[in-house]
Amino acid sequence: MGVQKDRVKFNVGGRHFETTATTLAIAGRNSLFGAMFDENWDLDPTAAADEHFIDRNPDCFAVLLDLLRTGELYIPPNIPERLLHREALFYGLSDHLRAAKWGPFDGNTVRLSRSIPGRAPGDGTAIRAGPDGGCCVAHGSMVHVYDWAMEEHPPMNLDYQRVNDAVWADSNSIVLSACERLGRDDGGMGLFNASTGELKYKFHVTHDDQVKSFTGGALSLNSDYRLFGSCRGRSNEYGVGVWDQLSGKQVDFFYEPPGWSLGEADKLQWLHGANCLMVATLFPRKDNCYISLLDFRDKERMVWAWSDAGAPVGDERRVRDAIAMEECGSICVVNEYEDLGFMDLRRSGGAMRWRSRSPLMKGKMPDEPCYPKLALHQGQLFSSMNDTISVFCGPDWVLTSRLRNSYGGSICDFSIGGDRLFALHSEENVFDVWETRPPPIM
């Protein structure tokens, strides 16, 4: 697209604006202004002929137009951020607004943006980052949803069924897993509207051609719109189910082998390159830890497996979380002292290589500690411990940064997505929002 000199006039709420086609083209094809251009990004002659009337807020339009012109965002004190967010949605400029507020995520340069008070003290289950910079927070049987401006949407209420996990299917949908209630056909998993909190449909487990009630556990998705969920039923429905995310229909089931644990998994993670699913059942949910890789094309065996069953294991070697590092060909685990352990994915049942990092923490744990959690994002490894998140980088996973906010107590869960890190604290369910400053405009 060459430089365009066509002027375009707008009347927004009675206030007149004039800009160029080049500026409007920056908004992109999916914006309200994209309809003014043909397939070659030439301005439609009729678009430049007349003044376009838009019955919206003129002050917000001025801010958004200036953002398109300069790439910089300045919000006057008289404009509430929530109002600007609403207007950006109308014009299809939410992505531009987000990019101007914070830059690409980097664990070594993030800053604490804000802390959001919780709704249900002492009952935090999980926090999950959304793809567009928002998040959802599970408190017992309630799930509170926030958009990227941290405005809360109507909550999801599962009627006293404890939520075990949550995963964003897309920017408008969230899958929740919950405990079964005896005597009622409740529990399992369901797809909810992130904006309204309404249930769209449930994911059922079928065994011997009969629909079974079950407790839904850990969740994961892949790029082929497949939903994976650990399942614990009353009969033989122990294992990991697979559903079509778009239709809700069950398409596969990997039954739990004798002497192993799949149905009570704490964590599921899809490995795109290997086309396998990592399943981790961890202490203290079970007396022993079980980590495996499943290939649903061959359900007669597990591709890779490790367990500490039968081995003498002290508290300092109990695995509290695990994450597959596909590019490195290894599984990383963490114990309650934030020591990291590594296992080679090329050798099933191989030895654990521990790296002790925190000898001073032994014997100095808080009265009610939250077990460490792990996350991997764009080549950086993150580990939570008490009220701090550590960042590791490089081939040797060297500690490079620590993110700490003591308000709210220990971190019980954290999640990275939408170029933000969200950390949920155990006390009062306060959660922190960490983000990277946008790059300077040259």
The other form holds:
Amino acid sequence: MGVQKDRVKFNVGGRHFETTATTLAIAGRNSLFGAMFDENWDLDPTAAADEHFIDRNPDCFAVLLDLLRTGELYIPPNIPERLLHREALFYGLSDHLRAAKWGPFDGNTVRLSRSIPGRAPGDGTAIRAGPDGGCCVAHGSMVHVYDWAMEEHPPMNLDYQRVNDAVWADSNSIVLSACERLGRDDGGMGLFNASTGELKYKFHVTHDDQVKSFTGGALSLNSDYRLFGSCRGRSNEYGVGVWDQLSGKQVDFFYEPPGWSLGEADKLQWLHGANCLMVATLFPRKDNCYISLLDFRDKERMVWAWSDAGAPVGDERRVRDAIAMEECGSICVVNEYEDLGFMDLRRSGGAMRWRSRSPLMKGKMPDEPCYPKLALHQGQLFSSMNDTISVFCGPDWVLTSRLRNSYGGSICDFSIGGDRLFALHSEENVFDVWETRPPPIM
Amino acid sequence: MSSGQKKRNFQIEAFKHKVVVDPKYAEKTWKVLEHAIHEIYNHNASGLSFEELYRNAYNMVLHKYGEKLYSGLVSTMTFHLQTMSKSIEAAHGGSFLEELNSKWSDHNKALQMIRDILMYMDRTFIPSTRKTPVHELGLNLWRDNVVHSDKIQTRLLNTILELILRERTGEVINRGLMRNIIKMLMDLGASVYQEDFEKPFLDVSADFYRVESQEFIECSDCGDYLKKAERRLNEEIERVSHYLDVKSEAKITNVVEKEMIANHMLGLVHMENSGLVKMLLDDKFEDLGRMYNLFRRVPNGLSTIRDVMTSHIRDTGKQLVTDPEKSKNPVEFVECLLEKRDKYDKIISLAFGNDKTFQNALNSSFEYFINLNPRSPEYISLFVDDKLRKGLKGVKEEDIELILDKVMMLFRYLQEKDVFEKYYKQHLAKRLLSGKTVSDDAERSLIVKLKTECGYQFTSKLEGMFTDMKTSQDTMQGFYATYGAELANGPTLVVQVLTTGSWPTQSSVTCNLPSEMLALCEKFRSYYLGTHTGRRLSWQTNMGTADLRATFGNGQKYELNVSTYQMCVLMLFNGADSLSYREIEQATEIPSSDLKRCLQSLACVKGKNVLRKEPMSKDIVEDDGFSVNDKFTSKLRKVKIGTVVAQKESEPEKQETRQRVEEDRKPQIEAAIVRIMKSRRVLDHNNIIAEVTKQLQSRFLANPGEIKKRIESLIERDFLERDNADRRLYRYLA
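Form predicted alone done; form predicted in complex with its partner chain now:
Below is the entire complex, every chain and molecule, led by the chain shown above.
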């Protein structure tokens, strides 16, 4: 009797389905099924008299119904994934589908999910993971955007100027920074709609009440909707600008101190705990490397600074990327042989502690090397070198995994976000998606 | 199925084109949805097909008619909300809120259903165009068309405020309805709740409590007023929990606190016959607790209480320590202090939540008035003496600790700790030498406490006294173990060897001992010096006691407990029946003042007069003659004669002690000056005074005049010199 009452009949695109209200309840209130059987609508799901007709593809319905029944996703080969995504969107089951496809990110369990061929003519510049599993790829003057289902959205550009960096402001907006074009107000920085590719507004820089054109460099955001951008103006107006991300208004500017570099930074990183911004300018953009922490409440001085200017520098001591690790109170750097170095953030200008692996690597450099990049995700440190990404874990940063896809050549950039890792290869213009499988049922 | 054969992009494209061909498609679809929205608002949704509506809305978004769908939704919903608004306006009197509430719940239900139909738009079209989501849109439209409509906004506010006023005056109102209406304002956003309700509510409440507090204060005493204020405060907190936003609690309680407490604070504290002082006097813990809990909520509230309490304790304390009646009996004096301290301790723990700042205020007040009486150190030492002599008999160990702790507490308040030490040493010496101390444990326990309080130096001499007592015992055992056999028939000698310096110094001349004793003493001396080389023994005959067996003329035998001096005098009468004062003085060489006192206690005290004096009179003069009182009788076989009890010092003695203390301070001040100057090299006068005072304050409060004198003396002795250029500067001379 209880079983009978629970039963629900559907006719989907001509095919009959029977399921239970319990199974449908898994879909949640925020789905077609949740709304349909809400008491407001006075539709008795147990009214056995008639079945509920839905004018949709029955094959996809079967897959999604199974997803609700078992929590597992199985896509038969004859169903295109794109079609399944569209159907999931109709039923309001996109979140279920996503959760079934990949689980919480862990560098030691990720596997290559797919490789997406790019269409840009030149080398890649940057790849950035979005918060919802999508990503954007910058090549030359274009930025291509992909959603979580790897559907490509309209590309974006800033006056067709060369893009230097991109950052996801939220799940539906991307900020680009690009070179200025001499004599015009082109380039700079702009905020785009990620799904339509439309430019919403540009971020302006004002010096002495005059709007000036500039070249936008590295970008970073903080949780207070502040956007930070490295800016190179025409006449010594170098430094780091700060904008309100919601209004697009400039709110602050940190001018570059003499003998230092802020306006041409390779990397900006906001430190939540310390409430300051890490700015790193590295070889070969400049002859020397400069890493500093800025506190915008006190623009008289930099709170922490390190540079190799004046020190005898061999290639094995040249910093190629840097990342601040707040939990450890240190900055991790990497040289071109993928040796990691560490500096204590609590002592300004402190010594670098290198961890050398160079002898192993030196003989094996490829003809056209890509400089190593670093990323940090929930206590795991990632560094890319040639066509491989290494994963380091634990307080001593032990090498625990290597991610490698032999196709595509060296990795020029990679990014982690939305529980996925995206790696952009320089030669074949292809990027890989790495994700962790959902935990097994058994 | 067939999808495998088709190109997937192509499929979508083809579908799109087909729709564009039918130009009326969008209009038709919208009509269906618009009709459905009407039906939903008209409670007529049962005939609608959810699936069809959902699909229609989906198709409109899919085919790029999202904008049309969205603007259609806005205008249709606005239309219905305006109709609702009219019906709410038309409601009379009391039914106004009920109508508003019922329409609000209708709208909410409709909004949910509309959102269900438009779910796809809500999820895809709205985020990508940055429009307001359906649910929020529905709330905004309700706010603009209903709550903010001219004829509703003010009426709504006035109705709510009036209901709250009625509840404050004791009426019962429909709290459920209030909760729903206030919840509606909260749902519309924090700014609506604050602007349309909270701010005016707080203003009206402030007016209400301003008037009420004025009425209360005119007709109630302090305790009653506080009770009323507390009740009002609790009522407001309860109101918030029943139907207001939690965040309002701090704001409304602030209003009550300001109007009822902060504005009347001084009036309450100083209220005649019922204010704070009266409460303190009468130990009104409950009222005091209430005052504390209410006042702590307002700025400066606690400091107001604390200041009044402090000045009250200081005034009454000053009266107590300067009362000449109280000073007559040191033990009673200290007991009064302890009683006072207990009283306020209890108040602070029961009513003031053991507030640290109050404890500090209590301590500083005690420190202030205890030091007003320069004899406090002496009295406290006498109190201890009294307790350790007899007061602790039969008292449990924990209670002893308790009393000692209390004494320590008073001790901490003393500025002249060195004076206390001086007296304590004297009193302790007397206790130890006369064997009068009740409990060795208690004595030691107090020393340990003093040590933890003031450090090793403070108690090293006191501990030395204990060590001497112990060593002496061992020495005596050793002495009798060696000579026991040959001394068996003679008198017994008990010697306490006191280290010079550890004990209160008493320069005295050794008297002539009776020959029996003298021989024994010499024997001991040679024994002692034989075992300890390099030492010197001198006899303190003024401090000893002796037990004598005496047989009087009538054959009566008594055991007399006397001082060493008295023993010397009495022993003379073994060889003579009567002696003159001069003869006694000559034979014993006891200093005349001591001898007079000693003879007085032997001859002039009734019932203990073992000697007879010629002529009979109270005072001893040099011409007096003495003889054994043959008629002496006593009920007891053991007779104790003329014990010297530690008593409050007489005025000249006090002066003497004072002088000794001052003398002792000099080297300490000098040492402090030299220590400071050694490290600072150059320092001006005021800074030296400040630093010396600071260094010494754990022992006593150094007098600036005295410090100045010490500096002068050090300059004379070439430890320091004045700077040639600036006379206020001193230089250290290495």
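We call the rigid core the largest set of C-alpha positions that still match within 1.5 Å between the two forms. Note that the coordinates shown come from a computational prediction; the quantities given were computed from them, not determined experimentally. Numbering follows the first chain given and starts at 1.
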If one rigid piece of the chain rotates against another between these two forms, which among G103, I75, A149, G394 sits on the hinge? G103
From C-alpha superpositions of the two rigid parts, what is the smaller part's rotation angle between these two forms, in degrees? 15
So with the rigid core superposed, the C-alpha of Y160 shifts by how many Å between these two forms? 3.1
